[in-house]
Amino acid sequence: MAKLYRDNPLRKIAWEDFHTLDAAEKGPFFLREGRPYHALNAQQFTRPILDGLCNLATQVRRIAKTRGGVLFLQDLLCEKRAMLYFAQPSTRTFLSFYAACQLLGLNPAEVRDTTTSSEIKGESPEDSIRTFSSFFDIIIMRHPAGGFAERIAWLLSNTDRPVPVVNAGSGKDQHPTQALLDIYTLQRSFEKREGIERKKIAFVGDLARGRTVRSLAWLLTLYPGVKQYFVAPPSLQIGPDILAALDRAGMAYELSSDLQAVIPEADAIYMTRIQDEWDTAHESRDVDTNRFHFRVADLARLRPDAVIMHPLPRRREIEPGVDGDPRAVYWRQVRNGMWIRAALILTLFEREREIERYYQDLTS
């Protein structure tokens, strides 16, 4: 139990004080002894942590190619249990975490519909999750309320059973593990082009409410020379808080409403859908987004070594005919989610050295 309280900064601050901090100020509270204990926002990740996670994901991916490697992986966390609490619909995030748990021998349980839990009887979500912590060693959660995962991490840190909390999507503000798989996809895509540094990344679509863009845009500030393009209708353009963070980081960026002008410039096109689950005022119902769709005809204007990404699900913003082009990496992006989330779970449980030793033996 002493290890659970080791260097636990969330036990040293009142919620009222913690809640008022900005994302960058909160980041260090999710670390213990300089390494991730929770995974809650993009701002907690440093470049060395990102590089370590990406290297670990590649090692896990290569180890899993053999039956012996799979058996090794499945023994790593067989004594642990994970709760996947998804109070918001999800396909890829849920399944990639579930698959990552299975890959590592971590026994998963799930609540995907709160009407099947005691919340239907009036139990608070906080009490439900504290119940989960009695049985499980890690809480992986998606919730429609922004900042809720942070509150749960603070709450559990101030109990006699603190456990790691992973934010699998929080309101409109953060989706840090999606940003991790996006970074991993970019790294793999550019591994023969000197990595992510000095690349031009274009975000297209509903940028005002896209939490994937919010998290990835900040992580890209850790890569020197990157320039970001935000291509959207004015009413769906990226928020001023993100631009202010980029300004503080000295990150080059450009706002645009002309996708056709940006396509030839970009090393990566990151397409997004309209986020109308947040459209309570129907403000985007009449917005014409046709000019922000990527079509088969646009492939001719895309650099031969560029990539097209999408966090999915998609609607009409990428024509299905684009899927067969080798530059369309969004299905590879999906699979990368399992590898990087497995690497994250291993890191939270401090098991990465066992992977590194096995990998060295495998490749020596």
Second form
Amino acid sequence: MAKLYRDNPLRKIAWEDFHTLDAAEKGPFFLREGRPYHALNAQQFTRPILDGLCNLATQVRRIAKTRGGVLFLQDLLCEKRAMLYFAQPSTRTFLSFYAACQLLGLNPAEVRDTTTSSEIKGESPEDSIRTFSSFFDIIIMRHPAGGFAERIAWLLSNTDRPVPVVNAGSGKDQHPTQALLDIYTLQRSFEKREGIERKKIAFVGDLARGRTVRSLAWLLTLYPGVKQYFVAPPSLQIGPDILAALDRAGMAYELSSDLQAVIPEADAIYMTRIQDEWDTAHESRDVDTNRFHFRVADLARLRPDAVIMHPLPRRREIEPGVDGDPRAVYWRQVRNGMWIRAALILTLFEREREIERYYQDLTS
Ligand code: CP
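Would you generate the structure of this protein in the form predicted in complex with ligand CP, following the form predicted alone above?
Complete assembly follows, chain above in first position.
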């Protein structure tokens, strides 16, 4: 029991005080002894933690290439169980977490449709999730309410069964594990070009409501010299809170509505779809998004060593004809999601050392 309560900062603060903090102030509450215990927002990650996760993801990826390595991985967390509670639709995030759990031998269970749970009888989501903590050792959750995963982490921290909570997408505000896989993809893409530092990253599309962009824009502040371009129709431009965070970090950025001008400049173009599920009155229906699409014809103006990314799902914002170009890395992003999420789960359960030892033996 002593270990459960060890250095648990969320037990030491009242909800009324905690929830008024800004994202950067909340970040340290999700760590224990400087290590991630929950994974709830981008602001909790430091550069050493990010570098550690990327290294670990690469080690897991290489270990999984052999049958012996797969058997080793499957034994690592076979005593643990994971609940995947997805109260919003998902393909990639759900399945990559599910696959990461399988890879590590951790038994996954799921609630993906709350009408099949006792929430339909009026049980609060808070009580439902507290029930999960009776059976499972980690809760991976997606919810339409911004900040809800943080509330659950605070609630569980103040019970006898505090378990790690992972935010797999919350409202319009955060998608931290997507940002982790995006960082891993950028790092792999630029490993022969001195990494992510000093690169020019352009975000394109619905930046006002794209939670992946909001989380990644913040993580990029940990890479000196990065310049960010936010290319969007004026009504869908990035929020002032992100720009204020970039100002505080002294990062360069530019707001634009001219994708054609940005294409030849960028090292990475990060396309996003219009998030019209958040429209309250069809606001985005009247926005001309055609100027924010990446077409086959645009490939000729893209740097030869640049990459095109997308968190997916996509609609019309990237022509399918672009997929075959070696600079299109969005399908690689999907697979990287499994590796980095496996690395994150191992880190939350403090099992990195076993991976490192196996990897050293494998490569020595
Ligand atoms: N990128 C992403 O979050 O995709 P899903 O909604 O399919 O999980």
